[in-house]
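Coming up is one lone chain in C-alpha cells, specifically the form predicted on its own.
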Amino acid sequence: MKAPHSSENIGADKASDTHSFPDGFVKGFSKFNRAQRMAVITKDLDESIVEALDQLLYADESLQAVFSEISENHLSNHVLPLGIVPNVLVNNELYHVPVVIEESSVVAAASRAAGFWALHGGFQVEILGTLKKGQIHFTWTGDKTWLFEQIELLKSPMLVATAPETSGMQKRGGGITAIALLDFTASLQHYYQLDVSFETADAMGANFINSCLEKMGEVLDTHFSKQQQQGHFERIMSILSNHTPECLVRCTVSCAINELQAMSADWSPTEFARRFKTAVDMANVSVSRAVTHNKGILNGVDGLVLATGNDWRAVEAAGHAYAAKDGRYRSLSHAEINDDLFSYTLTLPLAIGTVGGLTQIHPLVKQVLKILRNPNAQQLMMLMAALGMANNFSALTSLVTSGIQKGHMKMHLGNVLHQLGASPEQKIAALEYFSGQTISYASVEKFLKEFPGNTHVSQ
C-alpha cells in the first residue's frame, strides 16, 4: 500500500507548507495506519523486512490493540528475554525474581551472587527515604525579599488549587509534603525554582507530580499577573525532577571473610576480600573505573526495572547523578573490612512503581508482579537494590579472580557459533573444547574453519 504524501490527507500543519522538505520527508506519520507506515518504513529495502514485522505481532488481536496503543508509531514488537534469578533472599523472604534483558551473563552473574548470599544471611535491606520532587521554573526581576513573602502567602492557595489531584493519593499516604523557594540568581540572572516536595504511595507518580505542579503554577501566574508594578515574573515550566536523593534504598550483605572460600578461586578468603575492597575503593578515585563499576550495579537493577513496567531511564539518570552527589563521579557501593567481618552496601536512589502506568495495562508485567506475590513499592525497591548487588558483587567476584571474559565469554559462545553459522555438530564439540578455556570471538572463528569436514563459516 502506498503511503499518503499530501497535505490534504495527513492535515499538515500550514506553516510548515512554506518549508522546502528534504527528499523521503514524511509529513503526519503518525495520522497513518499500520500499513501505511510499514509502506513508508519498508521501501525499497528488502521484503523480508515486513514478514518478520508481522511474525512478532500477537495473534490475539485484543492482546496485540494493546501493544499497539502503548507506544507512537507502532509497527511490530520488540522481545526481550524474560529470565529468573533465584533464591533472592530479602530481609529473609526468598524471592525468585523475573528480570528481562538480553545479556545472560547478567542473570548468570545475579543468580550466582543471589544463590551464595542466600546462604549467607541474604540482602539486608532498608528503604532510607520515599520522597520525590518537582519543581516551578521560574525568572523574576523584582525584589526578592518581596517574593519570598509572597510565596510565603500562595502556599495555601497552592495546596487548595491542588486538591481535586491530591485527595485520592492523600488517602494512600501521600501527597504534598513541602514547598520552598530556591534562589538560582547567583548563577543564572533571575532565575528561581518553587521546589515542591511529594509522597505518591505505590505510584511512581510523574503524571501526578506533573499535574500538581501545573496548577500551582496557575496560582502563580495569576498572582504575579496583578502584581506587574513589583516585578516582571514568567513561569518557563513545570515538571517533576527525577533527581530523587531522597527516595533512597539501601542494601547490605556482610559475613565472616572465611565464608567467602567458595568466591575466592585461586586466592585464599582474606586475600580474596582485600582485592574486592580495593577494586571498590578504586571506582571512588577513578571516573573511568566508577562508570563501569555502577553500570554492573544497573545491569541487576535494571533487569527488573524493565520487567515491571518501570522507567529505566529514569533509575539510571537518577542513579549517576547520585553518584556524583559530593562533585565528583563515584561508586554507588563500599566495602568494608574489619577484623575477619566482610561487609558490603549499596545506597541507591529508585523512584519506581507498582501501580499506575504500564503496571496496569501490559499484560506481562501482570505476570511478573504476581510472580513477586504483588509487592507494594518499597518492596519492590528493596529487590531492584538486591539484584543490584548481587550483580555487582558477582561481577567484581570476576575481575578480581579469574578476569571477566572468561564467565563473560562462556556464557555468549551460543551467540557467537550462532552468529557464525555453526552446524549443530560443530555447536556441541565447540561448547566442549572451550569448556575450560577463555573464549574470544576470534577463537571461537578459528575453531570452526578448522573444524574437520567445514566448507562455510558465516563472516
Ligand code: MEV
The other form holds:
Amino acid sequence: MKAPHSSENIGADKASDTHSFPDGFVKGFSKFNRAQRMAVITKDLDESIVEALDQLLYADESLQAVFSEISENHLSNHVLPLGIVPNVLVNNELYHVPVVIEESSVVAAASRAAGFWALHGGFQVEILGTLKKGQIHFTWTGDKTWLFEQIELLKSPMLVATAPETSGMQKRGGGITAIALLDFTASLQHYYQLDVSFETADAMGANFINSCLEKMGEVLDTHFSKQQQQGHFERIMSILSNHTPECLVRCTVSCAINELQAMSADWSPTEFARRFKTAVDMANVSVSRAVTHNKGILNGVDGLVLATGNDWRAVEAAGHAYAAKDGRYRSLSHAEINDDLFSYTLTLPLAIGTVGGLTQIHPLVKQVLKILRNPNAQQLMMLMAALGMANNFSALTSLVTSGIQKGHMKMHLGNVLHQLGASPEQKIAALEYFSGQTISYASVEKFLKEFPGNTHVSQ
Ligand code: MEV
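Return the form predicted together with the ligand of this protein as a structure block, the form predicted on its own having already been given.
Now the full complex is given, and it begins with the chain already shown.
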C-alpha cells in the first residue's frame, strides 16, 4: 500500500492547473481506502490516535459499512448520546421522544417542561403549510414581456420533462404545484428566477426538488438557445431553497396563570408569568437576546432532527430566516397574558422527512422512528415543534427565576468530574457536596484536590 501524503506524490491536477501544490497537499484522497487515509492523517501523530479512531469502529462489518458509506473520506464514527424526553403530549397523544444532543441539561430541561405541560393540556400543534420551493436562477438580456410569455408557454413542456421524477411523487400526494417567474432585475441586472413550488409528501425532498429543477432548466436551455435573436439566456444554477416559510408548524401551550405555581418557589404565578412574558418580549425587540432565545428553541428541535437523520443545517437556516421575516431578527415564540390565562406560541418552518435520506439507512434512525410509532412528516414536524417549545419554556423558566447556571452546572457536574478523572468514590462525594453549592469547574477541581487521598485527580 502506498499512501501519497506530500506534494512529491502529486502531479498537476488537470491540464489547465499550473499551480504548484503546497507541502502536505494530498491529491486523490477520496480514492484512498481507509488504511491509506489513516496513514496520511495519523502519519506524524501519536499512536494513541490510531487506537482511538479504530476503537470507535463497529466490529460488525456490515454495520460499519453503513457508516463508512454515509459520507466520504471516512475514518471513524463520531458518537453522540441518544436520550429520551419522556411524556411529550402532542394533540392528546403521548410520546417518549428520542433526542441526540451533546449539551448536558437540554434533555433534562425538555423533560421538565414536557412533564409539566402533559399535566396541563399538552402541546397543541397544527401544521400551517407543507410547501417547499426551489428556483432556477438565470440571466436574460432581452425583452421582459417576451420572456414572461415564453415562460408561460414553457410551463407545460417543463412539467412533461419532470414526469419521471414527479410520477412517483404524485402517487404519494406530492408534485409540482406552481411555477412563477420572478423579476430581480431592479436589484441585479438581468437577474430572474423561475420559482417552483413543491409538495414532497413524507420526504424532505431535496433530491426530488433538485432533479426536477435541473430537468426544467434543460428545457429552458434548449428553448432559449434557439431564440438568440431575442436576447441572451444564461442559466446560472438550479437549486432548492432552504427558506421554507410555507412549510410551517405552530405549537401552543396554555394554562390558567395560577397553574404556573409549580414554576417557582420564589415568584408568585402572576409575577412568574409577567417576568416570562417580559423575557419573550425582550427577545422580540433585541437581536442579541433573540438569537440566544431561538437557539434555546433549536436545542429541542435539533435533538430530534439529528435523531431522525434529518438535515439540521437546513432546519437552522430556515428557522433563522423565518425569525427575520419582517426585516428584523426576532423571537420565534410569543407569549400572551389575557386575564388569568397564560398562553405561549411557537411558529417555525420545518422542512424534514420520514422517508428517504438517512431514514432507511442509519440503523438508529430506523429505531428512533419506530419508538415514535413511525410518524409521517407532518407528525414529526409537530413533535419537533413541541420539543422546541419544551426547551424554550424550560430555559426561560430558569432564566427568569433561579438563573440558568444552577441547573446547567448541576447537569454538567458529571462531565467536569469525568474530565478531571474523578474516581467513583469522589464522584459520589462530589454529587452530595455540590447539591447545595454553586458549581464551577474551579470549585469542582478544588473539591477534588482537597479530597482525602486525592489519587484520582488529573492535574
Ligand atoms: C442554552 O443552550 C440555551 C439558553 O441560552 C437559551 C436561552 O437563553 O433562552 C439557555
